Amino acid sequence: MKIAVLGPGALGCLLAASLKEQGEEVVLLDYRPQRRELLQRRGITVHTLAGEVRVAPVPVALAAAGGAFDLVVVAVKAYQTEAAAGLLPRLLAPGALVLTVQNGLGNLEALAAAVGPERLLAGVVFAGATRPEEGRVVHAGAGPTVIGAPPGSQVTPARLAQVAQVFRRAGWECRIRDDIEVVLWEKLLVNVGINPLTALLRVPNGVLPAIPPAWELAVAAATEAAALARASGLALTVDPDTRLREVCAATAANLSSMLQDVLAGRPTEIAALNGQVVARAKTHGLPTPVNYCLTRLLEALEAAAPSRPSAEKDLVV
């Protein structure tokens, strides 16, 4: 199977480095030439687990150059996910299946509207991952990944447990799931909880806990998020408050996503999470006080950055 992993953020590299080093054939695709030159040159570093720091020369091509994948895994930002979605048909062999395991809501109906939904498969990704500069990832929490197909989807169960295969051979813990809308959601309640507090904070996960005005926050907003899941129709069984505490134990050491944005000057991905909860639960009527104080939060944390001191720097991981 011959597999694309578009975009090279932490998850991107470390997905891609993993599935070289077991010997599968991947490339890693990239819009940015300068940066494409810079991994094809010095390979993609990770740092393990268990404390090793290893190089993978993991192929990078630009992602407008094209190709014929079986497999083409996204995992940019949600909010490059339209250009991402233009690029598909280009990437895409006959057949080929088109992978998500972004963040966020909106992401499948961005690249069903560009590929058609009967080849696309939904991820969700619960390890942690850190890109401290380019090209350099640091694993920083295990956890599954689980796959499945959506709704509209066409994809056969043989050729589901083909790609489950794949990241299994990569030494991923991989699942598959008949219900993946429920676990994009269970997923949901993790980022719109987890992810602004420690961006707004910043603080890795693990201490997020450990400040009760800022947990009580973090649970409000995964509770209006699970309210809001129960009113589409989505049976949630996993509760805010414990989902939010586990995931904050096995991935103490990580920075969120948003939070490595955050200190990056990088644009968040605020709208596809909390900022969704807040547009779909208008069509049902539902308040979401802590989801809307959060996005607009993020959203003046982003406009204000050119105007932020030199100082800020200092606070830099």
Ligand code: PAF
Given for the second form:
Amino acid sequence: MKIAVLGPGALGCLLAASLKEQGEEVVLLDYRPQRRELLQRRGITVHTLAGEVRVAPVPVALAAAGGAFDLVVVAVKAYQTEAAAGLLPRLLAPGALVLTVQNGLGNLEALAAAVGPERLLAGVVFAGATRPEEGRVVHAGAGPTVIGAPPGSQVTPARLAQVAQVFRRAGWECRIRDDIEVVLWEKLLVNVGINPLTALLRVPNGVLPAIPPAWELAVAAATEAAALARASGLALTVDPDTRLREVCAATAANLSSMLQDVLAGRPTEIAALNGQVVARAKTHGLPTPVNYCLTRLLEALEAAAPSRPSAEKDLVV
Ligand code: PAF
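Would you mind giving the form predicted together with the named molecule, to go alongside the form predicted on its own above?
Full assembly next; the chain just shown is listed first.
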């Protein structure tokens, strides 16, 4: 199976490196020529959960160059989904599958608009990974990966099992679920709670439960999202407080993807996470004051970034 991983972020690099190490025919796709060249030259360095450091010589190509892949794993940030979707038609072999492993809501809809819903798979990754520099990834938290065929997909159980096998061979604990939409929402609860608060406070995931005011807000944001999921007809079984606690413990040393974005001066995924909760809740008449505040705070944080003093001494007048 020819596999492309689209997006050399923490998750994309980790996935591509582990597939390559297992001898899979995998290519990492980037859209920035200079970075592509750097990654191709250096390879992908992985700091494993066991503390080993390994370099995987993953081939890196420009996404715009096209290709004929049997499976494209979309691992770009949610705010890049539209651009990634535009590239997909020229990357797919006949009958190819597209698997999104992105955070947030709205990705499936954007990908379906570009390549049709029938070939889509959705994946939810509970592992934590950080990218201290381009092409270097630290596997910082264990967690399963769950994949499934979302509504509208016509991917057969046999092909789904084939994809799960590819992940398992590469060392990923991969589960298949019929109700992948429920899993996507359960991950959303985690992300709307953990991500904005760790990004605002600049703390690793494991510290969050020990800060009572922040924890209260994290659980409240996840509880609002859980109410929206139920109003949308999804039978979520998880308790927000318990679930968030479990993920914070399993990814204790990890810097959330949103904190990594803030520290690197990149845009965040707040619109696809808490912002989507606020927008979708309106159609159900549900109140989402905590998600609204967190969305506006992250938007403000991003907008303020260029004006922030680089050190405390800059504040002395
Ligand atoms: O976005 C993230 O950082 C991850 O989804 C998670 C699970 C919260 C771990 O940091």
